[in-house]
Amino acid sequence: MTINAQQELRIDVREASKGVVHVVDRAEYVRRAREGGTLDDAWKAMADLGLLGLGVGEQDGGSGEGITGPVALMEALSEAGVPPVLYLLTAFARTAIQRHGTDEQRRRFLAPTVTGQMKIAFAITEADAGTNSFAMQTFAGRDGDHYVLNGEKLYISAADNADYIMVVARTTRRRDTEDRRVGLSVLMVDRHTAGVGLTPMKIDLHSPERQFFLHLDDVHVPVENLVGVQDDGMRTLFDALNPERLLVSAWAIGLGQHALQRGVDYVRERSPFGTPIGSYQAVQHPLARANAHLAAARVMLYAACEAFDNGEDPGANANMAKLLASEAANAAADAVIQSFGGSAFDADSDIVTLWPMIRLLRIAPINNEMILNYISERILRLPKSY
């Protein structure tokens, strides 16, 4: 995709996304977060507007493969203050299926997401493994034409509203292989299968989409739901986790821009000494610096999208985009909270309510320290420290 084509796509997506925000705006998003509710009507609006087809090839019912479209949509909706986390999960799970799934899997798992009939969650994190996914204990043993899946995952976002969960599990135990990268597999698990259980976690992100413990107790998964090659799941994961970083970067940039605009609007009007506090350099400069950093992160993000869509290795740019985007968003939110002063902590102002989600993105889906390790080891060729 040329730079001009990428820019045109981003403009078109941003314009179309206004139809989703008309259905669920920021105030309604926060109300549902407080009182309970889903984003099902927003999901239907995305389907009706053709936005769910972004990133899915025309042969599978979409409007064209590539990560740029889904990233642009995630940025636009986040900038409006209504980030749809389950869409992010579905979008990067679909990328792995497109690149590693069979024709039958593409038919089963891609076309229904374009029409809005299927949503996909993602499960990799475990309590005792954390960022060391190779240490996971969830195990899928082959039994005839099924895998029998046992284990527990946590921080599984929007699992209650998903139809399928893309689960990463061991099919060869760590102790039985010399290479820690061998033995992981990716399975599509029907959420309604016997043995699948969910327990809500008390994670307060001021979002309608909740987080869960996922319990897997002798869950029978058909062999045809294996995405990619058994024991070679790392290859499949690379084509899910790089898009995940890009979509999370868009989430951070969009939400950071939302916070920044709220701050700019406020300091233009707030005048306790007779002139707007936005005229004070002590107020201006943190906001201006945040704007510059968000803009720089956005350039890195779409450069990474271009690399991915051109079939190049996006790892370096994807990781750096996530680092820059999450830190820029945090700086923007902090500057805005400081500009609002005490009123930022009034929940009705909906400023402090932005902070938990923005702050989370320095930690999830992978913490920035691990990204710095990646940059140190893979780009700077420095020795590994862990």
Contents of the next structure:
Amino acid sequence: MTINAQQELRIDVREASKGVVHVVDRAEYVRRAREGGTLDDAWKAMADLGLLGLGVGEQDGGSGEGITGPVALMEALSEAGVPPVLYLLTAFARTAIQRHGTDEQRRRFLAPTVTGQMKIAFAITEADAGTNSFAMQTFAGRDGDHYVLNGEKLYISAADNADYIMVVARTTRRRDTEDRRVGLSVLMVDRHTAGVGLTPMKIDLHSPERQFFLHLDDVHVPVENLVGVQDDGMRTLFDALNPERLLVSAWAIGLGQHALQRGVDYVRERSPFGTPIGSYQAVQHPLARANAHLAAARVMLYAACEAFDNGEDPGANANMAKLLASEAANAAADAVIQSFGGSAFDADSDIVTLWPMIRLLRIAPINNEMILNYISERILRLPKSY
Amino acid sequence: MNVIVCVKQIPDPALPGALDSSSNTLKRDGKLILDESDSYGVEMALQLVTAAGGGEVSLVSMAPNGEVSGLRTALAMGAAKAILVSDPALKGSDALTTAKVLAAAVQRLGGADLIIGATESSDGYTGTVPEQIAEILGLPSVTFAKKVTIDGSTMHIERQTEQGYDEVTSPLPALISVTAGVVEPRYPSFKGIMAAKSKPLETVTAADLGITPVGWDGAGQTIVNVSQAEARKAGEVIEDDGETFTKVVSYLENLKLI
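Let's compare: the form predicted on its own is above, so bring in the form predicted in complex with the partner chain.
The complete assembly is shown below, putting the previous chain first.
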């Protein structure tokens, strides 16, 4: 896809996303975050407007456009202040299924997500294996025609509203393999299976979508729900986690741009000394700098999308995009908070409510320090530091 | 049943507008979007065609610089084809010239059972173009249509008035201007947006339509002066003394809202 084609796709997706924002706008999103409520109606609008087909090949009932389509949608909805995290999870889980799933899995798990009938959450993080996924304890033991899954996951976003959860588990224990990368497997777990439990976490990102502990207690998972090859889950994960970084970058850029626009609107009006504070360079420059950094991150992001869609290794660009996007979004939010002054902390201004989610994106789904480690080792060829 | 909708493409009202100081006309050199006032007409046309069980919706528009963004939006909503009249010579055209141009574009499409316009545009507000088109084409016209049903070759219209609405019957073909809010315009789907790219969109000049003179030469009016609109006055504050509702009722009655 050429840069012009990407730009055109971004514009088209943004245009179509207006029908979603009409259903749930920023004020409604914040209200539901505060008072409860799902994004089910926004999800239905995404299906009705043909947006859930983005990223799924036409042979699987979608409208194609690679990862670029879902990234453009995530960016557009985030820029409108309504980032749908379960959509993000579903989108990258589908990418892994498209590249590693069987024909039967593609039929079972892709087409229903295009029509909006299926949503997919993702579970990899554990309390004692945060950044180091290889240390995870969740284990799936083979027993005839199914696996028996046991373990505890946390920070599982929107799991209460998902139909399936893509769970990463060990199928060979760490002690039984020399290579730590061997022994992981990716399983599609029906959320309503006996033994699957959810406990809400006390995390407030000012989003209608909540975080959960996921309890897996002797959960029977049919072997046909294994995505990719047993014990070689890293290969499958590669095509989930790289798209995740791209989608998260879009989330950060979109939300950063949303914050920035809110700041620009504010400083254009706010005039305690008679002239708008937006006419002062001290106020303008941090906002202008944030805009430049968001634009640069966006260029990196879509270059990474291009690489992924061409079947190239997007690792370097995807990681750098996530780093730049999250830093740019945080700089934008900080400049906007400074511009708003004390009123940024009035919940009614809905500025401080943007902050936790934007700040989180320097940490999740992988902290920026690990990305810098990746750049140091893989791109600069420096010694491994940890 | 075939319907033609006259759609105007206007500067985004969300952005600060500017006047050309040499001509006192609105600057239209940037991207133009579909006038929201016309989105109601497009939606009504699509619903009428669906209810009739066949036919198509076509669009006519006049805009500078070959601008088609607003037309693409209406095509993405479901219209089948469009004619854009774009010509530097049209700069300065008044409402009557615009009506002549759009009427000629309607004829180029072969006419229709029904032509729909907005009551007024969101940037020019003359509120006269649709009726002038009807006069030029020799069609009956009904203004302020808020509900329309088609029964064979007869159209029943509920026409908005200050007190309520008139029930009007008109033969087809005819022209109506619709009020804002009569229907809820659909949001274009991704598929619709992609399909709109390949729908027929013909761009013609005033000369192609045989309309002359146009622009400043054809205008029967000139804008001699523009002055700042009066700043909005502070609203009336009513202290609640337990009888406030009577003041609110009387305020609304004065505005003829109740």
